[in-house]
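Below, in structure tokens: the form predicted alone, a single chain.
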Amino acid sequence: MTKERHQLYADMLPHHLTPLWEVLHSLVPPSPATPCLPAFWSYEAVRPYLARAGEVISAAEAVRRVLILENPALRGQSAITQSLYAGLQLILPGEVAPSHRHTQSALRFIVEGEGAYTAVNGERTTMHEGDFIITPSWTWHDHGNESDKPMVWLDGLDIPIIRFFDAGFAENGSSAAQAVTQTEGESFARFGHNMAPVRHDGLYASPYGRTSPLFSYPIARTLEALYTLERSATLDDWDGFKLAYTNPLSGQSPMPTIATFMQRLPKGFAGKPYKQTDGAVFSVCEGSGTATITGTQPGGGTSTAIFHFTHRDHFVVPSWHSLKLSSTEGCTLFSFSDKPIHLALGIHREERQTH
């Protein structure tokens, strides 16, 4: 650096000015350069820590008894990617996770147990392993376990996105459990059968906005669809048989910031690699398999991570990392990503490789 250039930098520093040309290549890179790393959480290894958490803190005291799945490159940021949060929540028999609401949108994917409930704006839904449930932005929600066994589910939220926009608000309820004002299954009756109320732009649209009014997506219907496709449809060489959950009113993602998927890999599946700009979090619903993830390291060069997964394990695929899935016995995978934001901004890109 020349003496004159160095002096320029020093003189303009008190005026909060900095030269673009010194950082341009990092601000506008030739391809995505995420600091995130592929990561894997074995449920067998994680489950004992959840049990210990249940011994040392109550659901009421914790508000939400959750172990955060932190990306190893983002420690301390409560994030699994730069835009998404994930954690495993435990609720024990007889407990209630108290009512609150927040601007962050949330999903629940039930990992273990059945018989507990989630309540959203006055309606309860009984949860079963493999169910996908949403709590829309700014809706009251609480959880209770009236069964005789622990319940564990995966929480997925857009916390880092809301934090980026400085738009986080939250409010605690006046009681632990909100009043039940609707019959269980009412929202599914209105919106879950390829039908909708004739006039739904008032009561039924509020306060959901762009979020699905259908907040519970039962696993039984999802598996019925996937197994039907496995028996009769053409196999996709990259995804197997993959379906996206949708908002029945719009056909878009159930939440405006998070897309959710379920896919079936048949026995002997050996997928081709692909990469996309949206980072994705996976939860293993059934079976076992292997995920091979290749990407550019933050310091340069490429690295490959190979995860051998089984029932209830979790892993994350960062942005623009190549993912290749395979399964000897067959498996079913739930996943979520920030794809709706990429699509809304017109920046989503996917590259399907042939080998």
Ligand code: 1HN
The other form holds:
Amino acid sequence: MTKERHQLYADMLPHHLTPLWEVLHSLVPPSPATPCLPAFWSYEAVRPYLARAGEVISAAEAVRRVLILENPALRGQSAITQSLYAGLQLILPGEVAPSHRHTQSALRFIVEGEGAYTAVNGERTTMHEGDFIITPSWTWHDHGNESDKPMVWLDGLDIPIIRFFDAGFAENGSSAAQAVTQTEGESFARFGHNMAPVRHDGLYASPYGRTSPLFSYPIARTLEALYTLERSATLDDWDGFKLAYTNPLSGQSPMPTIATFMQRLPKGFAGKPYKQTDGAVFSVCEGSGTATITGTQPGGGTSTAIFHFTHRDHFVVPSWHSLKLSSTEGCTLFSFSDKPIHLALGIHREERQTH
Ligand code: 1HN
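I have the form predicted alone already, so could you send the form predicted together with the named molecule?
Let's see the whole complex now, leading with the same chain.
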């Protein structure tokens, strides 16, 4: 029988036919079997390479001077999880990263420096450490550093998702820095105060579709919210105090493909483990702590990674790996994931373990 089977496989090979029964179990695994690995990038280790990148190529020549954070199991794929891209971008004083647009959505989480700008559709936003900034799909964007210090930020994009759907388009702008047509802060004035322009019927009239019309979520507001909660609210045993950034017009994630979060772990926090189907990328905004990440190997065993993180470090938690966070001194963590897609497809799962 085995011989006949293999003869059948060989005979139909040229006709691009494959027997399902040989692959069925791996196509529908009993639980997610991600190839991704937990991984950690200490800023202390990465920063010198960013500095060297600054010596060997200009922002103008590179277009975007970025070191991609690649999942060790996905080398060469420009991906930190199967669905998400992450990188650290450097822009030196006086440089401009030229204007372009693409269908991929981008987020920036500012890691180091102060005072450079990103421009989106004619409006500049000044960047501060800890700000969360959005570039909506198909909007013109350029970045410039008019400060006297290097600026570094985390880029998060839905590149693997758009690649999967073969839906990528891109164009270069006609000038390096786009014309400024709106005063800085206009989008924040319109949408950043629990108000919206009159005759603005929510998502029906949203200027950027499902993407938030707020380009910047400033750190001062975010920390004010989290510190207030830390003083008085009930602590969540898994998350500490965790808030999701929202699109003010929909209450949903700021981007249709990526959810973003900031959480505060108080001093002495020893979190319980949880797992969820959305893989997540973390950037350490303040303080230090430990992430314990446990996953099931393809063979069936488990393996655990323990990352001791501090300010500006980055790490990735793959799908359906359990994550336990703890912090002696307290810390503030930014993170992003592909949760909105899981929710849209009705496949999001979370399991909160009690020990
Ligand atoms: C991009 O446009 C930026 O605008 C950063 O800063 C990273 C990675 C791949 C494709 C486009 C940016 C990017 C990118």
